[in-house]
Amino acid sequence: MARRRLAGPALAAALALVLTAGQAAACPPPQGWAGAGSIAGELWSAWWRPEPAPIPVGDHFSVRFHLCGPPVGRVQVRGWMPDHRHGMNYRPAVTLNGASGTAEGLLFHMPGRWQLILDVRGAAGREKLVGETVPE
């Protein structure tokens, strides 16, 4: 049986295959979205933006969030701090509009490195998608 060698663009093309199955498709951030934070997934991927950003300690804010992806049906967002194993102590409101929403009344109430999670439901199935930042 002959063996065929790829190259040039069919090799680039091949690659690029392979890099990206399982992957969800490449998700331009919004227009005026530049600093925000990205998150791949296998289903979906999100920009998201703190208001106001910096994230404050010991001080509510927001996150807008944009999705790439199939229809969203669900999205619950939640903080988490990995290195003390704890959540937040406030459950924010999510207001979802399309591919696009808000969370309202996250707090993360101590320094460190904290996890900002988007639970993402749909028809697709399922996904947590984690990002992770350090208020100031």
Second form
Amino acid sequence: MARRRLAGPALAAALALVLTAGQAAACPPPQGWAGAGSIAGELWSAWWRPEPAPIPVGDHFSVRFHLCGPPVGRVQVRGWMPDHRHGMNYRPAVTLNGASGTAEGLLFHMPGRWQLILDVRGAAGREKLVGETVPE
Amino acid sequence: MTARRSGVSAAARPAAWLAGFAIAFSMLPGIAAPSPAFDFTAEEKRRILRHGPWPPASAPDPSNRVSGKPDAIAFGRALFFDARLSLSGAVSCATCHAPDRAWTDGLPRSRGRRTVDRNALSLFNLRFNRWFGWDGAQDTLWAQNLRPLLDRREMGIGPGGAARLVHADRRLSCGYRRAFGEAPGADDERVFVDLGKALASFLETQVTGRTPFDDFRDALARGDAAGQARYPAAARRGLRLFIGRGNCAFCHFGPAFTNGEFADAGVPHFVEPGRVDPGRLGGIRKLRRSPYTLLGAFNDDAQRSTAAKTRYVRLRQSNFGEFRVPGLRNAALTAPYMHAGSLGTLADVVRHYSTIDEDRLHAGGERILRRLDLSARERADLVAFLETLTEKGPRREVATKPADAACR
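Given the form predicted on its own, state the structure of the form predicted in complex with its partner chain.
Every component of the complex follows; first up is the chain already shown.
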């Protein structure tokens, strides 16, 4: 499991380049995704961005993501609040188109630190990519 | 923490002097002193500001084609007080939601035609809800209004009876026509659902007024020291607990002081020996069986623009024993508390959370509610804060024209 805390767009981008070295193949963010979050794993790395941004507490939002690495078979997206040990009260629906996708129906119902978890599966294996964010 | 202890710039010294004066003044017995105003940290201020501004912006409900329409509000008001909508002809919505009792009945468990399992929730600020009822079995206010009309323990008139009443009564029929722009049709269920929508239009108007907390919060936002100083010291200490060590604001979040979701608060689930109230677990199951949801045929919004919650809501075993997190505005007026009215006063509620039995929680490993062991003064401070969430001045029901004014 890979965990990365993002402190800001520029820092996130810089960190992504550093942290992915020796892990999953790094790739640039999709065009127009400046400020997107990144998560580096062993097999895959991911760029993700919420809509709307920043993520609001208590309102539905979606996440667009782009994965770099071997072919992707299936992706599940969920949220987890590690300090409280609970997830979301909603199960997002993921639409996958090649290595890119959208998760609809997320809702962070409490303020504080949340993990955004992409559970990625493919012929190469299975990996949980964990990013962190604080909704506003 | 005083301003001096936290370090005070030259520019802030007059304010610090004022705060010190206020502390000294507050020690004089019998004198309601202004409060020192400058002791919240930047993080605390950020958390406090998230509980406003009040009232928030609102828009008509797209799932209800008469939301916000004055004629529908007037019709809904008439329906709300009309006991003919019950099987017995003796129970109206106002029986359990009395306007002079802050839209409650003051009973632990409400009594319509028979006693029911739960406490009557107040009707304040419903337009900001995501889910409705203690178990969230309804996803719109109009669907929530249909529930007591279907439950034979409450009013129980049902679609056929309700439609027959509207057709037979000249003033109700006229009110319907004015609200919906057409005469009630032959489809009983459609007429029935429309009554729920007219009632919703009326209840959407019940938004609580400004409170002492709102004045403090806004003064904090604009840096108005004098405005902040008017907020009582005990309430401010309680507010600090609320947003901090008490962990209250995780669930009682935002301007309405609720995150709109559900929690196990550690109160008994037994309705009677051998029968439990499943709470949210049962609510989601009812929602999925109901024809009256945002995913159903009665949603007036073809785009289903507000249906994400219903589409994506997740059923988990840990939903057992969860009940809605109620908003706290005007909470001081709506005793008794919790889903079955098991706690009589705000002081009882605070004591319950302070001494909560963690072993009774069905939280599935969650770590939010913790025994706090608050002192008597801390508990009193929390109550003092909660009381500042009560709107100022006398509550007026709602100013609408009489429902039948245009139908005589």
